[in-house]
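Have a look below at one chain only, the form predicted alone, in structure tokens format.
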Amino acid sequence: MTGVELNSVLKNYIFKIALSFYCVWCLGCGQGSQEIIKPKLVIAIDATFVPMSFLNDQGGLDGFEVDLIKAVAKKAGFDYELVNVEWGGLFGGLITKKFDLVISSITILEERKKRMAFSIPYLQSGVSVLVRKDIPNVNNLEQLAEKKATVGAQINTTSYYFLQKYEGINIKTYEKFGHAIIDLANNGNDGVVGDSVQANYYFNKNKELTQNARFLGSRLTSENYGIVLGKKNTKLKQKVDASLKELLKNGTVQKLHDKWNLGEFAVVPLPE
């Protein structure tokens, strides 16, 4: 081999050792890039969920989660934006990052877990059930099924799916559960299957609801509700927890809960 040669097979293996180090470099830049938390962050929020979120009279974000948001991200220092999203638009959004955060009494599932991550529960809930006084002999769901009955519930929810283990009820869906709720004060339902919380809300609140229909026991399953992030967003992930895990200690959930009045059915947890 020449030196001229030589000289090239050199050079050739010092651009192939420099550009492996420069993919590896680049590599780990990409990595770490996801894990950047933005200057000001974009939490979206599904305001038709009475009273943990919705519109109040002046057109804003009202209610428990969006009270409970805005604690989260004082106590943790973020600048944020807090947008209002359709139920069926949120975790399409989460995925494809148009949406940094997501909190809408969102139930902690392992199935959910596969695709994003979540906070620590800031809520225990659960499903209950609403049924019309005028049906007897009626003490659970399993008695609803034998009588043909037909339930309603919010599409796509916990609920709904809770729902589809009893062969025998006729399933009614519903775009929002508050319609669900008007259809059984008008007759047009045997009873409705929902977040205990809302239940507890609407009940309270409408007078003839309140004539006419009754629970059905007491909460049927245990759900935790989380904040929602992406799944590799742990440093975002770590604040949230922190910051959650202190405004459970200090009370502040708890104040939150009472002053939205969420019923005997919804328990704040205990801080992990």
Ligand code: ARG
Contents of the next structure:
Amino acid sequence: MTGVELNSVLKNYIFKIALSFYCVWCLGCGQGSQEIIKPKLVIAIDATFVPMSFLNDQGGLDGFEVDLIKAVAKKAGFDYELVNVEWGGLFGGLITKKFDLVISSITILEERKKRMAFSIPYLQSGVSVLVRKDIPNVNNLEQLAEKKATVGAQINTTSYYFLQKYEGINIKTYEKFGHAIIDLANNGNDGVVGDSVQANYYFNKNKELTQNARFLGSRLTSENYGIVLGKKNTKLKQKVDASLKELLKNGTVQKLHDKWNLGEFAVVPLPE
Ligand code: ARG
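Could you present the same protein in the form predicted together with this ligand, rather than the form predicted alone shown above?
Then the entire complex follows, led off by the chain already shown.
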């Protein structure tokens, strides 16, 4: 064998060894195979959205979604810590891995799916519109737009995106949904768009609102709420989905729907 031949045989060997190392390494890189589910999960929830999640009189987290996530965690065998995080901080904290899961009446949207993963839907809801009674001849959003009305919504929610479709409406944004509602009660805006369960709850609770505002039709969109996860957390998603599926099938979610009086404003979906 000449020196040149020896050199190429050697090169061939080195190439094959390197290739086999690369393959073994790659096997470990498959979607989710490197994923380790933390022994204690951090679950974020925005406790300003009654009756889905809120702080009760004792200062504890309470509501439909608090009950639901506890049931999911129990079924999946997760140890967890629930943290109260405001709406504006939920997605950023999930993406930067400060939280492992987020539950906060979050609508599953294609746009959001580019950055985050969602569980199977646990509730179907949508947006409703409240308007001041003293605004005459208004039966739909087009008419509100014609009047150049000021309508409130929580920032970066589906209610806010919904309002953006109506040219002419002056959108007033709020960090918290409750603030939009208080503003409506004080005539700070002409109407408010919000998730229908919550809009109905605040409407009934706030006396001025019950007197001075009315619903414009009923639920205007159909949206699905999902638990939000990191995009690469495939194993975690499988566990969350399996637990949710069981809780949807065995009637637990429906029982919580009844307990929290969600009424016709939200529907428990049937899992496939
Ligand atoms: N369902 C709406 C959305 O996903 C509103 C969610 C607001 N949630 C909250 N906890 N403030 O955009």
